[in-house]
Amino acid sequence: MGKTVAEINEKIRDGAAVVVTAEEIIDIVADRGVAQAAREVDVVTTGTFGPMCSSGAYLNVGHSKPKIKLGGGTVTLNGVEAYAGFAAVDLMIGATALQMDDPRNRVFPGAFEYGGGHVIEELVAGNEVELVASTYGTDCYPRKKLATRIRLEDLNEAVLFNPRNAYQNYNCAVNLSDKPIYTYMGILKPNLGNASYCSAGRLSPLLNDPLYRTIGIGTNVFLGGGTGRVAWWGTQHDPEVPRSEAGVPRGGAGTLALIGDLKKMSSRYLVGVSLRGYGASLSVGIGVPIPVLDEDVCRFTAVTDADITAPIVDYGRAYPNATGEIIGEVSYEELRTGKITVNGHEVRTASLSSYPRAVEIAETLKQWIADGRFLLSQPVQPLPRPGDGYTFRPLKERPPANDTENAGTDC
């Protein structure tokens, strides 16, 4: 007989869920078997943190007086620029927006040192950003000019909206080149000289989940240190990826939109990144709670390590071309090790994501739930699942006549 969430968030309320992180569910799975451990365990936590590009916060900063109308106009927030293509004072900054005098890759490779992910940062820090605003005039806009400084508890609204986090499963990245390479992987060394991954691996939230049982649109997550919520399928999700009899994707598949309050979240969990040679970004901290709702939904969170691989791929020629060719398969397991074996040489490995970090998202999430400040949410709708024939496509391109090649990043 199975669970519901309904009963769950009961318990919990009760302060008699049993509640796990995704660690300590696979010694119980082991120690006490599949059925049993679903009988006792109620919520499995999970958790992640590392670079997640598709990231962002919308604010509204209010009116000035006289009133401005920053739509159409140029602004800038600590020299990063800002969208303001909503309203008159709702803007935009993503994680990997750069400052406008950034010289970018102009002198290769490029440090990066200041972006959109930082702004974040230092919004929820709370420290002061410098707006700065130009833009023409209407007449129930009249003001063409704008500098101030703004903090977090200052905005009326200040939401972080990250169209695409919580990769299910990635790329372990190579270089088989005979030059180094910049990327968002990473700096990676010429001829098989590092490796790079960026997963947590059996902390992983839809590793945890996927077959995206539990996981859907509305469901409650720790996000950035704060509360948030799954808003949709993230860009790029793709279930029909390759996977293994256990139901595990073989490579990047799945992923979240996520939204929540920025006024609630912290510093800890939102970074800033510079990626030398590639550009800027931002480090998220997610955590998901999966409730164990029967037999199958436990055995997916007893997922270890060694369960899940990740495709090994030349990010010297095969990605950049996008020939989708792998060189091979790795397991998280021999990742962690710090060594890995490609076409037979030995390769030192090194993971963007923190997985100590995660493992912190996941105990906190855990005490949240325990002492009752965190319930569960059931779905209002699913994410596209395998076999829904929902599956992420190429750029379809029609280039204009006379096109000229523009130079990109390594990768």
Second form
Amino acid sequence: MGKTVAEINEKIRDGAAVVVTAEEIIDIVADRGVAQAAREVDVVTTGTFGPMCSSGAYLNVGHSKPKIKLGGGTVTLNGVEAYAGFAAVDLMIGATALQMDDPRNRVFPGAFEYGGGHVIEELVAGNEVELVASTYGTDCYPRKKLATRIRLEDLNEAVLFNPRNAYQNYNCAVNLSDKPIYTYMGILKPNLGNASYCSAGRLSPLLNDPLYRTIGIGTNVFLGGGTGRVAWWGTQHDPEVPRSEAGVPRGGAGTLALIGDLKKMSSRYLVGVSLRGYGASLSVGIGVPIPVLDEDVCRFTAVTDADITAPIVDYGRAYPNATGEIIGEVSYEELRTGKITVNGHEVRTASLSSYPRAVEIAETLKQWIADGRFLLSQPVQPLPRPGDGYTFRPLKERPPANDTENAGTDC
Amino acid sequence: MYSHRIVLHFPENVVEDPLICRLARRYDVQFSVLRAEIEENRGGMMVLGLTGDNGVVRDALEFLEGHGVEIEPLQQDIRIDADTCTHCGACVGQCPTGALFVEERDRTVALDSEKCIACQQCVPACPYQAIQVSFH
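For comparison with the form predicted alone, kindly provide the form predicted in complex with its partner chain.
Starting with the chain above, the whole complex follows.
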């Protein structure tokens, strides 16, 4: 006999819901069996915290006197380029945007000390951020220049809107080349000098609901220390990747697009990131509650690090050239020991996502639900699931119509 | 038995003298070179992990000092900003000596200063700019 989200919410309102984290459910299922665990536990909370480049925030800064039309102009926030291709005073700041005068990788490897992720962190921390705009004048928006300081609390709307977060599993990155390389997976030393992975494993939201039975569009989540919603499936969502017999994807698969009120978030869970030689980004804290509707849902939440494997990928050659080759597979249980064996060599492992902070998020969300401050929501539409035929496709390059360089010539 | 990490500062005029090679041939000491560099306009610098009988080590160090080499104990000051560090572990993968490691108990990142050779590889690897190493 199953439970419904409405029934679980009733228990949450009554303070009677049994809420555990995705770590705790593992022992509960092992001790009591899945049938009893499914009856006794109502909600399992998950968590993850790591760099998620496809993140950003849109802001409405309000109208100046006289009015200015930022749309179509150029705008910077603390020198970082913002996107202004909207209406008069709507802006978007992306996590990987950089300051105009950042040397990028001209001096390699670039430091990328300050970017859009840092601007978002500063706004959330309550710091003043400098907005400088230059645009064209119109009859209704005559002003052409604006330089002012903004604060989060003065903005009309400030909304975190991330096109792709919470990747369901990810690569374990190594470097087979003979030079150090600087990647979004961190610095990879030559000749298998280290291995980098980036997933909360058994605590990771989509790895606890691998077939997207409970997480869907509209799901209420912990986002950046506040609350948010699953707005859509994330970009590059790929439910058709190979899976284990238990349904766990054996590589990057599902993703979530998330949205939430930036004003209610915290700079503990939205942190600017500098990846040497790669760029700026934003680490995002996410926690998704999973309603234990039935035994199947419960069994999935009891996934362990031993059940989840990551493909080992050479970022020296295979990744940049999109060859799709993998060197092997490794479980998160092995990765967390600190060393793995690749091609007969012992290789030190390190995580780019923070497991302690993922635990903190799962615990916080558990507390919110136990206190009746956070209710679950029934998705309004499922995410594309395995078998739906939805896949992540590469770009098919076709030369532009008048591109003589790529199209070739007879002369 | 002497077993310590020391910093040798070579004056410019002995940079090309194979002093360490001569040290190895003349004295029964064991050492590993943890770090070595030529400093611009300042001669050379080397960090040695040195082990040997007390008397032999004393003689060996006197030999080096006799050639103008300044010797001091390794003192590194590695600071991880507790407010900024998220305990991800990105630094751990860079650390060549295992000085930075993940605590098994709660998976936080910890530092064993005894093992740190102040190589500073962790500094650029930290995505949160949380690590500073000063070396003297």
